[in-house]
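Just one chain is shown here, as structure tokens, and it is the form predicted alone.
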Amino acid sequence: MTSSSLQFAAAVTIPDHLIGEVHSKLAYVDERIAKAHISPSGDQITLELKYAIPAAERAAIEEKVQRVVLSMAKGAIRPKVQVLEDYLDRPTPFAADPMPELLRRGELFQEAEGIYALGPLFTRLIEWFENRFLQLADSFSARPYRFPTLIPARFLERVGYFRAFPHSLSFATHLRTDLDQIDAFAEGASCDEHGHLKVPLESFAPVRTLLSPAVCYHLYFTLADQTLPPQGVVATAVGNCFRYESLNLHSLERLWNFTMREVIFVGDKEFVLANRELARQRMQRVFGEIGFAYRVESANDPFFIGEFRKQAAFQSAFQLKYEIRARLPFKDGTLAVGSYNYHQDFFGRHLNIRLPDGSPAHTGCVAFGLERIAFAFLAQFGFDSIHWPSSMQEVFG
């Protein structure tokens, strides 16, 4: 089928600080959109459609896009970005996109959209960073946990995840426990040319679980309806996380299935904030030792359209989230490879996690995306370990 394009003026001019956020949400507007582009001036939008469609349907797509633009950009106020560390100008010996070389070497194998198998070099690089993050966890005497990949829907409902991030959810189900349905599936199940499983929806059981979008949520659920010990709780865990990003799934920068290592703090406000800051300072030394080019700056989570302006403004006003943004020399841009987060008493209130005095507990976490940080490292230092930091040459040389 022949593709087509659709171009129109934005209902309101999109401020430059919001162009990236609005662009990312256009991926969820309509399944027939193949690509989207917003002009640098923020006043023109161009959509590449997968195939030609009638004028009425084109108008319906444009109307949905304008809903996104108005919801996110109308009356938007530029947030004040607070920078805690800025080492983006550190010299790095590499400037090419690592993806082609990773694929050529067999270090990556794309199984599906946003899903990759990782080879030995990339795996060892992840392990090197993992060891540094485990040392950070050990410096807090963090208790180790292992959490499941699945998470009950009732838990996510309890903390309002369905309203805040509906676009990124991944659902898990199974065949109904009915012999006729199971036999019919075994005999007739197949995939079409797009890899879609051809099975009637009524063959599946009601959805009770999802693929987990974050590691720290599991810890908070284990502490629900309990009173914390006076010293608070510090924990660490690594796990698979799943956030569907549609057209935004791109190389190792945006994965549907990725791995996160977290160090998690639960206690009173001073306990959480002091430990979050101490973790940042300790990681600053680690990144400095290897000459990593990055910046730590205030940010917001990728809330969905209806919640974006309110929640993003709230996070910005109270400095709840700081991202570690690594430089990607090949695209003159940055990539978030980790974050320092403070949730105030949100989880304490919603999950009834109590301090000894009966008040809601506060929570925070330090989170690192393992595939992303390894990718950013290769983007800065390349594949020849002679150009790598001396502390890493001992392992990889």
Ligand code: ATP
Given for the second form:
Amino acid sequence: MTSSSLQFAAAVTIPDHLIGEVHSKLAYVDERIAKAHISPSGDQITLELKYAIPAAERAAIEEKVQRVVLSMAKGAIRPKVQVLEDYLDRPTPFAADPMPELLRRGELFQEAEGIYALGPLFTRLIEWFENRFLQLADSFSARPYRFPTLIPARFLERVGYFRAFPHSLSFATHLRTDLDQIDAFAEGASCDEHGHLKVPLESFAPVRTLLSPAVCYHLYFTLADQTLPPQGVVATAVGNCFRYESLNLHSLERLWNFTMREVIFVGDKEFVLANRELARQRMQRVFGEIGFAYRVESANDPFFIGEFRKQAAFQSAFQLKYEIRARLPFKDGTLAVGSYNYHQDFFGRHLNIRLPDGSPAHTGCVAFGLERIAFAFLAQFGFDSIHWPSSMQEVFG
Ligand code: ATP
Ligand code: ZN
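Can you return the structure of this protein in the form predicted in complex with the named molecule rather than the form predicted alone?
Starting with the chain above, the whole complex follows.
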């Protein structure tokens, strides 16, 4: 019998703190899945498929889903969430979803899933926040950098990125440098009804480059095989980042192509941890001045299935990542708009970045998602600048 939906019991009950993480990974299980749902109790999974398929194929999909569930949820221990700041209760004047209004005003133009052009209001809001982040960077005398959008596969390989985040990679290639291939492409290239370029894979050169998933990695590669100055390194940069989020790409909350501003610290452990903490305190003042509703709490990176348990537990145990989670009143939820990260000596060891005493350097970064912070601001304060914080009215009024 063919059917286009599938419901079954999870192989183990998914604890509530993992339901979101497991759900986001179901987007990568099978191309025929259109939508997945995990019951709030964590023991029922429902899949909607794009079209009806025979029972044997549905069984194969179920088996893959159970692999995800077992790998991520079996024996999982609930991490202790550490809250460093909690201002989620700050009253904010707006409660609607900004998406429809942004689209209506032509402030947002969707080019494809997870890819948007942003209009003037959005752009100015991002600039306003960028100025705050640049002031933060200045307060550390951070040196400015500009990094490429592309990143060599070799770099990501060296820091274990392929194993940790294979699902979200975006690859960049070009036509093979062969006149026949190029001519054939120029003559015949066209898109099908799904927007897929109809080109044989052999036309493309082997992949040796990807679209960069983060900003700070580029700095670490500039420092590879070097000894740091005694005072350490503080740098800042803004850049395009790419993370393919599959079915999770909806609205401005989750983009394939987004922009990150980072302030990056490289030095000994105390230097990195003290600066990360200082950055948090300085941003606490900035967010306080505008009455932003958010909280800062411990978190983990979205590691892929096989790596998730080990790496997430490690991050939690060593308090390596704190997220700034802004309130989204329209959905009574939160959205990570930034993070305070400490990588210990991971990059120092893998890239041979040394302290003056010869030991591996420690690194950390403060990263802000520019589209997300502007989106969360609009979700809390709306479109009428009369209701905006007074310091912003001067700029936008
Ligand atoms: P680390 O260096 O420890 O890997 P990072 O520098 O990669 O961390 P993240 O915490 O992964 O930083 O991401 C920083 C911010 O970028 C997030 O808090 C979020 O605001 C934004 N961001 C991440 N993924 C997306 C996405 N898919 N769409 C929009 N914004 C995103
Ligand atoms: Zn970073």
